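This document starts with one chain, in the form predicted on its own, laid out as structure tokens.
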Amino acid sequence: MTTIGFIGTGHLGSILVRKFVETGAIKAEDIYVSNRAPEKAEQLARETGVKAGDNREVARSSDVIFLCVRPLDINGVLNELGELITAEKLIVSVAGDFSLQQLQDHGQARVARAIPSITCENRLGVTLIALGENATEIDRSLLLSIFGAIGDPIVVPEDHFEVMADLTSCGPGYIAALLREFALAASWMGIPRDQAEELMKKTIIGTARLLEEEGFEELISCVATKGGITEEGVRVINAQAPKMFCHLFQATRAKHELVKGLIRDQR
């Protein structure tokens, strides 16, 4: 029997706990949770049947410890756990910008990182997984199994995390922002904004279904017939979108570097 602990039951932590229990990926009685506001962990325990305690109780009772806290809070949590971070434990961080090496520096535990997507609420989307040098094949299989119950996990090199997270974890927010602007532009053309948004929602759901079978280029070719209206719109996107996405990656990279610098300053 493997016991799983979750330190941090904010938005993402609570989603993971609920979905792992709901799908049967982890039994409720094998999960321990904690939060800096104890009442939040206790409320989640009442709702799901998991056990609640403080950080050290969770670490002491768990074979696998998920750190579902902000990057700048990880050092403090690991320092609090201290001697409980033993070689028998697997530490899994779901925070960005706190590296595998930084996790390893805190003790003898095996380490991994996982970046889920909010789409795991619907048991869809991708979870990025990076494994530390001391992680075992059993660790790999366990993470692929439990995250496979709520989406599609993929093991990737840690140095690919930032760009891939823009595509996966951040992707739903970026896509929603693009669709919002598309609907807003339609409202400038006289279409009621709420109606434009509803049309976009239904269209993106249908498009996602088509993309399960078609690649991007194939779908564009099916819609943008030669000499047609859609082809003109695609030309505009092809001309203007690359610059926008380059700026997006530059902005997110700068933010990553800022957070990494703040983490380094804590040591």
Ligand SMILES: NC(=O)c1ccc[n+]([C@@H]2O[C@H](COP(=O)([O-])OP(=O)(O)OC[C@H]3O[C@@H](n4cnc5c(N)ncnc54)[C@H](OP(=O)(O)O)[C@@H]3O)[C@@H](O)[C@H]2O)c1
Contents of the next structure:
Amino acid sequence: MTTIGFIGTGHLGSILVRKFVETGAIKAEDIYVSNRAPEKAEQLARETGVKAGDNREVARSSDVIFLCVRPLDINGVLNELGELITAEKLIVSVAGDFSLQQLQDHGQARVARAIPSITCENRLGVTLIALGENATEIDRSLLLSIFGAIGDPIVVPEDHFEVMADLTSCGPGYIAALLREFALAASWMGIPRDQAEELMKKTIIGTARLLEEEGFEELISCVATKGGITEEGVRVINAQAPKMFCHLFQATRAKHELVKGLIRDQR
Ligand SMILES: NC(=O)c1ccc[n+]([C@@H]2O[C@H](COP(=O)([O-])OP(=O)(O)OC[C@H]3O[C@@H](n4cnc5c(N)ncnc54)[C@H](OP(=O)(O)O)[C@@H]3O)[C@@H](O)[C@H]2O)c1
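Next up, the form predicted together with the named molecule, please; the one we just looked at was the form predicted on its own.
Now the full complex is given, and it begins with the chain already shown.
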């Protein structure tokens, strides 16, 4: 029996606990949770049947400890756990910008990082996983198995995390932001905004289903027939979107560098 702890039961921590229990990936009786505001963890425990405690109780009781706090809170949690971070534990951080090496520097534990996506709420989407040098085959199988219950996990090199997380973890936010702008532009053309948003939602769901079977190029060529209207719109996107996405990656990279600097300054 492997016991699993979750420190931080905010948005992501609580979704992971709920989904792991709901799918049977982890039994509720094997899960321990804690949160800075303890009532959040207690509420989650009442709703799911897991056990709530404080951070050190969770660490003491768990073979695998998920750190579901924000990047700038990771050092504080690891310092609090102190001598409990032994070689018998696997620490899995879901925070961006806190490296495997920085996790490793806190003790003897085996380490890994996982970047899930909010889409795991519907058991869809991708979880990126990077394993520390000291992680074992059993650690790898465990993470692939539990994240496999709530989507598609993939093990990738840590240095691909930032760009890939823009696609998989930030992606749902970016797609929603793009569609909101598309609907807004339609409202400038006289369509009621609510109706435009509703039409976009139905269209993205239908498109996602088609993309399960088809590649992007294939789908575009099915809709954008030669000499037709869609071809005109695709031409505008092809001309303008590359610049926008370059800016997006530049902006997120700058933010990553800022947060990494703040984490380094904490030591
Ligand atoms: N949201 C996503 O889609 C997503 C996707 C991938 C990765 N992530 C990563 O997941 C992490 C959590 O994100 P989130 O969206 O869940 O943020 P969040 O809603 O702010 O949750 C963070 C939780 O951590 C708790 N916390 C802070 N310091 C703590 C401490 N010392 N001990 C115990 N608990 C503590 C907070 O407690 P309080 O209630 O007291 O504030 C809060 O409930 C972040 O590192 C983020 O980068 C998020």
